[in-house]
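The chain below stands alone and is given in structure tokens; this is the form predicted on its own.
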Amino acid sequence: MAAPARWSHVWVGAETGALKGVNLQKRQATNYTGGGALSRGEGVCALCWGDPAETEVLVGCLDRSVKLFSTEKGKFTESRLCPGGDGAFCGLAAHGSTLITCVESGLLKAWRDNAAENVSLELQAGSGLCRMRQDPAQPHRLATGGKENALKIWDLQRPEEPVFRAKNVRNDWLDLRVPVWDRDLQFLPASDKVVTCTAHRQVRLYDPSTPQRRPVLEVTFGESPLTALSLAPGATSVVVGSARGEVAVIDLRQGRVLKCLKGFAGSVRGLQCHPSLPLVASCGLDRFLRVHDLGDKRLRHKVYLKSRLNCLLLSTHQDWEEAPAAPAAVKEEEEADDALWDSMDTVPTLQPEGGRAKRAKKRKSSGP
């Protein structure tokens, strides 16, 4: 099971608590369990790399346990029990050694090996959470988010206070206060800004360098709750989905939607962009799996999954859209083959003999 595990282009978490690897050119997907029956008290609901060169990835299931996942030995080699708070994991994220889990109740805390025992830092960042983040470039940096609990910027070298907190938006034209409620959230690189989506349709902007604590840019879209974001090659646009299926890309410098995506039948949980490549994964309740072009809306990839899905994990290697290279071993039985055929003498194709026998009376019966 490692050649699969290793070629799969997509990682999807399931409600059932199966680790499904997907390959896009074969259009197969392999279910991944721990050990024993699939139940819905182990569902995934939070996944992330647990190494740079992505041969490990972390899943985050329901009862709180956190597996690690080897795409190179095909299977689960470890579980580890991460006890605290309420509710399920919101986030998770690898820093060197350590894995850095956060729950809905807010308890973020930072394991250093498997024992439960040994938490290297541990902070609350607030009830209601729905989203942590981790910053790529700086991996000490974290955001969270969540329902009445506005965006927070932390530096786990200096987890005392956070180092940027949100200010909610001045009241709407009634006078009345806007509720806060972020439901994902995403670093933009290069940069300290922080781009958010809430429940309540607005796509944020966040510069904490600057002495504004209100989103620098704010876009409304949709008619339904935002559910999932992700950041677009180059930085510039933002894609979002909604509870009703919407997956739109938003512009970040000029404030407005640029396209819509189209195929979708339920509520999106996943969104992730290819770095570099202009490609979109997303997967939610409708069971599919699918890939859209950024560049001309065209959707190039959709698969039935059989489970309602929660996250994704999108292979980032630059060549995941092609197929994977065949064995030494065949290619060599495939080239022996092919020169045995071309040594072959080519045998002309004989007419039968009774065709030429009528075909000579023919002649001869039309002569001068």
Second form
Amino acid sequence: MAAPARWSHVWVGAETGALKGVNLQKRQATNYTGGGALSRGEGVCALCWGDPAETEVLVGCLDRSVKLFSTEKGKFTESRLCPGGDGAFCGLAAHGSTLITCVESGLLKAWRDNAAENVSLELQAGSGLCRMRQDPAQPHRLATGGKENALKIWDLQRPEEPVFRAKNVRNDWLDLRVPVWDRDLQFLPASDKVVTCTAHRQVRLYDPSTPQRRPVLEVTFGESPLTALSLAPGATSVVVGSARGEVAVIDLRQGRVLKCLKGFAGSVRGLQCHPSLPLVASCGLDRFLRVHDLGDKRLRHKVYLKSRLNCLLLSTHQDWEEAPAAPAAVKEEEEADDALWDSMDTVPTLQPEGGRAKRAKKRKSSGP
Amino acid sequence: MAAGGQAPGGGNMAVGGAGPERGAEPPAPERVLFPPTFSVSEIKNKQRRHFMFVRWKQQQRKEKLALRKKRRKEREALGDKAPPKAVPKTIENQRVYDETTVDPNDEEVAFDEATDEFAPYFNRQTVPKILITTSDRPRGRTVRFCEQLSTVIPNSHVYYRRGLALKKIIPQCIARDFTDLIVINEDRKIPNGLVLSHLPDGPTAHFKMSSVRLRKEIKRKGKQPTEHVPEIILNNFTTRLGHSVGRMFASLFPHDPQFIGRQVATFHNQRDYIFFRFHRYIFKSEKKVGIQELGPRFTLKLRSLQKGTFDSKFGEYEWVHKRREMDTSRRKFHL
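Return the form predicted together with the partner chain of this protein as a structure block, the form predicted on its own having already been given.
In what comes next, the whole complex appears, and the chain from above leads the way.
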């Protein structure tokens, strides 16, 4: 079980508490939470990489435990409890050896290595949070957003006040306040900008480097709440997913829908683009993991994963389309198999030639 | 036809089997000879055309019958050694394989089902209590249909909607320990939709309802159903989505049917249409069973399954039927 863990392309967290590694080449999903250990109380609600080399996955569960999963060993190595606040995790992040957790009631905490009481930082980001994300370029910068809780950008080196606090858009044509409900957000690399998507169907782009606190760009898409968002490679467009399974690529310069992706049956909960390849992976309540090509909009892979999926993590390996080298354990088995075949006597049958040849061929092709 | 055959034009050349020379050079214009054909539709006289068509039809039928007779003779001649009869191809048995089909030995799916929203019912922790209501201001058949539905489902209560919003009804239902909410929607006095919401925390299914027959409109119906708890039959709910829907229907009826009532409610799924029938049966002898329909009968088709209770604006859907995307094959079924 340990060997294939390294070759998983996508990690998916399910509502039943299962962490699944999916190898798309073999269309193979492995459940790394043991069969008896599943429980809905430990449903996975957040995933993130524990280190930049992507050998560790941090898994945030509903019961406020954060487990460390080693992709090298293929099993959970550590587990720690992160109490405080109410609700499920809405974001996890790792900064060096520090673990940053954020819960729905708005409590954002930074935990120093391992010791449960070792809270280095604690800040209140306001109630009704839906998502917390980390800036990949500057890992000490975080952004939060939620229901009636507009975007705030925090700097962990100056945690007293948010660095940027978004302002709600102007009242509508009836002079009524526009409700706020940010469902997902992401930092744009190589700039200060942050893009958010809301349950009121808007995609908004904020630019903290300008004095304007309102969004610099607003696009509405579809008819159902937008639930997930991911930045496409190149950072000029963004992929958004909705609660009815509508997924579109939206251009961030002109504010137009570039293309729509098809094949979704239910709400999209997790969406992630590959940082360099034109691929986007998505999972959601329809229990499928799908990988689409952003270039030609084709569905590349579709894997049924048996339970409702909450979040996913895409490995950023460049060569992930290539078949991985076969693990050593399988090789040994093959050799043992060969030895067994050699030790057997040839039994003359009606067509011994054909049978033997066929078998040999098969063995060769199944090898590495 | 004749004119086409005479024409030296290149348009007909492809038909004439110029295949082998195509690659070499453009074929020389030569006369293409078609076999003489005759079609009934070419006859100009209407009476004559009709007469010829009838005769053609009769001939076809004769040939067919002769072929059938010949085949039967062959079978009889072979006796026991006759090859088994071919199974006719139907849309159902040619169904496109659905990868979500539930394997009964699958631990993960079993766990998922054992801990879902219906688990309290199947663990016998809750007793079903159902509220039946309609869209606002129901008329005619819808009212009667609700009454008849409440005689089928034990422990169900019909309430007048009184213009209340569903999102306001649901918290009240939960406070009064209702386990399910059924809303019948009507359009021009004809019931055409059904919303089935499991309480307290979902899921909610939206169905299209059609072919509603009330008790009065059913021929050879039995007497009024009794108060006994009916048995329930769920047919052909095979996929993961089908299982969820089937469990939803099952949780409408109490456990432990009273067999003395000899009443049975059937939800039969065929090609994604769910047929509801309500029968009384009797064992006439050891081999023979008689059934009698009690009504009402209706047909449902799943439109969407929503996670959580009714929320049309911010609800998240587990499954939405997208006709343009999903109905690509006639042999693909979702339930």
